Amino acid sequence: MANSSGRRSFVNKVVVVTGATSGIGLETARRFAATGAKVVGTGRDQERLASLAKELDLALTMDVTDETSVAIATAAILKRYKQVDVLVNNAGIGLFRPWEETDIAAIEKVMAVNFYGAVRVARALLPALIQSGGVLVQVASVAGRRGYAKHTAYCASKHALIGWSESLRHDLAKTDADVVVVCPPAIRTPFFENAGYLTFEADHPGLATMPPVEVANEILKAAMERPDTAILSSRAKLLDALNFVSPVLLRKVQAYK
């Protein structure tokens, strides 16, 4: 239910976070437990998830990629709130090479997480969200909205996630449901160290990155706001602008590498 503002109120409803234990996922999962929410935390890290269920309502196992692990999750999800009020699709991984050193196989692991792992779980979850008039915020990228150098696999699964969303939306119009698409630009984490691109800082000479908890509280904003989607940054929304008016430029302007 919105406020007078039109800003939604998430306390006892309930909240499921993929990827939450650890960068954007973890601070996000902790915004909204300040909020007064039933937050899900899940991920695949027992250690990591065993810390977890020390702060949110419930940390549970859940391995996007796989079909049963979504399935005994969403069925234990149900069983124990009868309802989910917002999904916040966070689980990723990166992969940052040139294109000769990106085979296919490389391509389906990045797509099995960013892409069918995010459509998997936000399909579990549907049926509970139009029944609730909830929100589904899919975690993308800037990345989703344009070409980088050495990204040629995360670039295809974000694009894609957010394809994938954009025509959901049209599928819920007649629905209380909404689809929120979140895009980030690069993170202060080791997201690219993990990746194995090391050479992240140095291929982006001067270039600021967003803190973790900057993006949480954007969800935040962004479920409780439900825009169609929400560039993060300036700067991510002023290259966003050039890449709509003159694609050539930009590029001039990055100097790719």
Ligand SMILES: NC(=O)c1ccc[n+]([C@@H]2O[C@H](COP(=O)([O-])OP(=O)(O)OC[C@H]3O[C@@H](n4cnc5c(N)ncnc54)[C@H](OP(=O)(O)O)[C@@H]3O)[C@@H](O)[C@H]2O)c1
The other form holds:
Amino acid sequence: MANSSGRRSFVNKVVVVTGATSGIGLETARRFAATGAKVVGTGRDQERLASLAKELDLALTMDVTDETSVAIATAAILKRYKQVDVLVNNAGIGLFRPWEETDIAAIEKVMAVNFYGAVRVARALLPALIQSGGVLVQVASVAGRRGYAKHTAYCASKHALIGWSESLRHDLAKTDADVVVVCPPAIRTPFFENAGYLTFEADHPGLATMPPVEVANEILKAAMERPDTAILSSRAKLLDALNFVSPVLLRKVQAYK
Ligand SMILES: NC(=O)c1ccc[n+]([C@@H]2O[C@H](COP(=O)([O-])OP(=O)(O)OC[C@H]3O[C@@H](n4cnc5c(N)ncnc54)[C@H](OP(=O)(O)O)[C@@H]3O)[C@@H](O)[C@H]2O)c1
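Return one more block: the form predicted together with this ligand, after the form predicted on its own shown previously.
Time for the whole complex; same chain goes first.
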């Protein structure tokens, strides 16, 4: 991926997507596969991995919170392909509760997946990404750029991921590898129900949202064009700019309460 012709196409590139058994990760894995990339999708759910194996080059068990699981899966990927061109660090969980109901154990659980899990997989595959001049795509969130009510643990995990990624970008400056942070707004996937709190509809009444397949298109575009940050949706961009200009005003207009 180091040269510009490489960046124009993902044909035969090796693309790893974590959390590919559902939602954004599933659509992203499919989208890359449609370009002719060799896509490895990972997750924990065995039934969904079995059906993923029929669509992708490879579907692997990888619990991002488990050092051994990540070591085994990434070693298998490197042994089979000898290269990795794109890592989409997408596996993640939500937690949406008031701060009083979000104890340290709950925060640690979210950090274990969204922050430490993403860092663990990135660290395992970064040597290969550096070697190929590839791209690390971090699926963060608009909640990694500003605070939201009842999001203390989730926002902390995504802010941490963005901070780690921005620092990593400095460390990689002398290589051909890039780090792209993608920030989707609220997307209707099983994510909210999995968080055990509210459904998407109950939590985001009337909020128009992009379907996961559109998020997947944006992730593919970001992997191709490699901007530092891709904030998806013009509404999210507007709120991001408003947060920069006046965080007080943002809190007043932010639809999500
Ligand atoms: N939906 C939204 O509104 C939204 C908005 C902004 C950002 N995001 C981010 O987008 C990413 C994908 O979310 P989604 O909406 O597609 O959610 P989702 O449908 O619930 O999918 C989450 C994926 O993460 C995997 N996962 C969870 N824990 C894991 C673990 N310990 N090890 C490995 N994989 C694990 C799940 O696979 P298994 O169950 O098979 O392990 C699943 O494939 C997350 O990072 C999320 O924070 C979502």
